[in-house]
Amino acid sequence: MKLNTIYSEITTRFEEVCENPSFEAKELIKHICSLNETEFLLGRNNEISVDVTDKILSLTEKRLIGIPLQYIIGEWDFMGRIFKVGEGVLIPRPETEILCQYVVDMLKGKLSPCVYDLCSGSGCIAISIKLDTPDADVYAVEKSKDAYFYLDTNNKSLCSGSAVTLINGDIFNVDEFKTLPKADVIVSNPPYINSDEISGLQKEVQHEPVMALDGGSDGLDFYRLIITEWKCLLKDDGIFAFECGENQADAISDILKINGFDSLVIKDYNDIDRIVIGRR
């Protein structure tokens, strides 16, 4: 078979169950025949063997089923770096690179900061920040057993050398983690679903850890807990680098005002306020 024609199938059969099923069928494919975006254009004509079509055929079943695209390769693109994932770990998303950018934007020209990224998982914040920074003090905090084999498999393959710090353990015991020098900027990227809405996610989304999806139920749990209980561990001129859903900016920013901050609030490629940054 036609690489072009296993291609047209498989973009068909993803219109029911993907929002841009050409992207995912593509990116399916050129996962499993081991082919760059050029090398793909340039061989649609080319034909693939039975061995391999029964494999990309064999996986478009379990996209079908709801599996998200990235658990089935294993690893996903974030900040032009690819990250192992699966199973058990919150999925990078585009609209996350720009807190992390942010973030990294910020810390230029500071000597040696300080980082600390809660509620990790992938690492693909922390990790990010240190390669982009290399001479910050960077640590990734992760509660769940599943996620931390993750970070630490991509901070073993991405950070050669000078590492991140991973830590096993939960945000809530704020007190094991007061020994850490103060930061200059703690960010993360928290569970923010509200818990009854969990149930009417999409299918590929209620694969993900409902541990890194469930806010409580308003969402803001996290929020409350970070900014009340680790501004602490904040240097002076520290700041807090927040992920948001959609309308939760406005009672994050609340939350922030009530603990001496003032808030900044960016907005993400679909013009939903997204970050919300706290600065003393």
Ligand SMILES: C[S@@+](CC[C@H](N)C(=O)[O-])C[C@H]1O[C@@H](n2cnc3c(N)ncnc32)[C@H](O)[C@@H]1O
The other form holds:
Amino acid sequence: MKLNTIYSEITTRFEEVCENPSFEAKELIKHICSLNETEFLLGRNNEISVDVTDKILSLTEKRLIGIPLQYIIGEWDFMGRIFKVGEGVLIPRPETEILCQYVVDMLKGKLSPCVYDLCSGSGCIAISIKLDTPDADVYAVEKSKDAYFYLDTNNKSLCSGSAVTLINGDIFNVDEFKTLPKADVIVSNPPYINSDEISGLQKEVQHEPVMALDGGSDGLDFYRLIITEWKCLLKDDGIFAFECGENQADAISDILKINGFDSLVIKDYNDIDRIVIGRR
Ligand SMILES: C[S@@+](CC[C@H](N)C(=O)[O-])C[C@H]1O[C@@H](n2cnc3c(N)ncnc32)[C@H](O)[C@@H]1O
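Output the form predicted in complex with this ligand next; the form predicted on its own has already been displayed.
Now the full complex is given, and it begins with the chain already shown.
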């Protein structure tokens, strides 16, 4: 079968389940055929073998039952680097790149800054900050054993030489972290979905671990904990940098204010308040 034929066929089948069927069909084919974007575009008239066709079609079936493409292909791009992902870890999202880039930019010119990434998941934030700020001491804390596996794998494969310091721990046990050096930045994209909204999320998101999503009854448990209990681990001129859900920025700014911090809110690509920065 020609590559172009199978591409059209899968795009049509994905129309039932995907917001962007042609993109997902292309990414699936590129992955199985080990093609980059240019090779895919130039190779659309090439014949592909029966074995490869069968493999593409069997993975297509997985996507059609709602398994996210990222879990099927086992990796995803974040800030231009490929992170391993799979069941048990949150898939890195494009809006998280805004948070990460803000931290990288504000660290420019600081000597040996110290950064904690709380609720680190795949490590996309911690590892990107470390790679873009090699002088920084970066600590990543993650509770889930499954997510920690990906954090460790990505840290080893992407940070050769000097890596992020990983801690498989629970950020609610703050006392266990009090021996860490004080931080210039505490960054976090914590679980922030209201507990009772999780069952209504789209099928793909429900494949992601509940531990990565559930932010308590109002979705704000982790922000309250981090701001009130972790502020003692922040340097006097240190900052909090959070990603948050739609309509949460004002409530987080209020929690920051009560705890002596001014806030700055940054919008995402869809004009939604997505990032909250707290500064004393
Ligand atoms: C929304 S995900 C974010 C993952 C990653 N930072 C990202 O942006 O892709 C939240 C992460 O917090 C972890 N987590 C949940 N409760 C935790 C806790 N009490 N202590 C540490 N990590 C926790 C989850 O396992 C999950 O990996």
